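This document opens with one chain alone, in structure tokens, the form predicted alone.
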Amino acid sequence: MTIQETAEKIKALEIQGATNIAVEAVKALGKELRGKEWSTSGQVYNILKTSMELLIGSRATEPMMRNGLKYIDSRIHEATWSNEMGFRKLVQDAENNILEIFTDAKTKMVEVGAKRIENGDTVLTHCHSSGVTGTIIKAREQGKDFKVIQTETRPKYQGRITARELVEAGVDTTMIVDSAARHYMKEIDFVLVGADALTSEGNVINKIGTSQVALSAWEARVPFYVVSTLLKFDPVTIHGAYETIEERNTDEIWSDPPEGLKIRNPAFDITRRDYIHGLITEEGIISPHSILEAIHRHYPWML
């Protein structure tokens, strides 16, 4: 696909998940600069100027993929490259190290989370996430007996991709509408989510919903974990800035409303750290006031 086309599809949702728009982002990018007529290096950095500019505007809560992007940019503003071929060669190889740093990173936390689960236990989650859908039949595979309770997810219904899934790797799983998750929270063992950023305060940005489950946990003293790698780490942070919530079309959530009436569709919320039990990554299950220390150890190129 080309940036416009990945552009447009992370907009529409036609690709979604913080991991999945990651990929898509850095291979776009990848192909843009690679098919790219040039003779200057100072046309090269437009086009990757523009072209990240144009992924990154697609969705404006989706950190994963700003540090993919950032992560081909510093490569080739570091590297010596004088021709096409070796111009060639330095972003097909900054493409491969990242991909294969976010594949690496997801087979770890999935190993991680998977180890969690134990036989009978009832599993809530909500939206979807590729990292709790990859944890979750991972523990499926190795046998264990449990059950899953799913939300729908509105107004976009993204809880239908996760129960697709799951019934389809033969978990036993239920639907409920979002705001049941309360009555049902006494048959929970624990909650299992995935984030799309994660700030330097530990708190997790989230599908919107996700605070209310988390409240409800907390309420009810259910554990309430986040499955994400530490790639989801917003840098910005650090310095003040807030993660942008997104504001998506009111027309997921009434296509004709009277007139008069105002409607407010934001995609994201804020889950505290505070009720957090723990953030399940590929270092290992930590507690969301140490995300800045994970980082260094892992990511210092994000810093």
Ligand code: RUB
Given for the second form:
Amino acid sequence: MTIQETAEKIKALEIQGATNIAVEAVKALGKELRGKEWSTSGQVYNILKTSMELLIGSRATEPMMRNGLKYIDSRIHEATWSNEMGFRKLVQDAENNILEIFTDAKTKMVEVGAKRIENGDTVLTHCHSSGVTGTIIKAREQGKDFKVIQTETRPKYQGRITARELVEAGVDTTMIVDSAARHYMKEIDFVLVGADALTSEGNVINKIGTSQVALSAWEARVPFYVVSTLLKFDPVTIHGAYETIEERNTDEIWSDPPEGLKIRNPAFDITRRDYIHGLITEEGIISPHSILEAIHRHYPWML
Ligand code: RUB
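Output the structure of the form predicted together with the named molecule; the preceding block shows the form predicted alone.
Next comes the full complex, this chain leading.
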């Protein structure tokens, strides 16, 4: 896929979920850099800059994509190369390395998360997170018998992707409308949701509605876990910047509304760390308060 095709698919949610977005963006950047004609390093930096801008602009709230692309960017800026072959190898190595970092982190995180699920549990999830479905499917593969309740996730119904994956894996799965989450909370042992962004304060940004689920879980004393690799951390939040919350086209909510009606369609919301029992990460289950130390330990290149 070209950079343009990848950016369009990301924008249209044909590629969705922070991890899938980051993986496809990294692959598209690698392909573009390896395939383009250039004769000076200045041209290379230009191709790099415009390609990154196009991908990053496709969704505003995706630090894992930005971290992955910046990893390749800094490897290119740090290195010297004398010919096209040397440059292609440099790009291929950087791409392979970051994809390996993504895969290793996710594999470890899923192992940790799967241990948390026990026979007889009922788990609630919201939207579609490959980290959450990976964790649930791993627990199922380990022979555990449990139930999942999952939201349909308006307006784009990503809950259907979750439903398909879980049913295919033989998980006992029940779909509910988003507004029924509070109603079922008394049946839930714990909540598992994914993350698009982790901030320096330990707050989590995920699909719109996540913070309502967190509040109802907190009120009902149900543990609320976020399944996220530390690669979702947004370094600019250390310096005071707020994570941008993407606002999407209102057609997704109502394509022929009455004239004069205002519609808002934020894609994500912020769940404060106070409502989060733990972050299930590649390092283990950690408190949201300790995110910065964990980043220093694992990914100093991100800072
Ligand atoms: C998806 C979403 C997911 C996170 C984490 O929103 O909120 O929970 O992206 O996904 P959208 P993963 O459908 O708008 O992209 O665990 O796969 O990284």
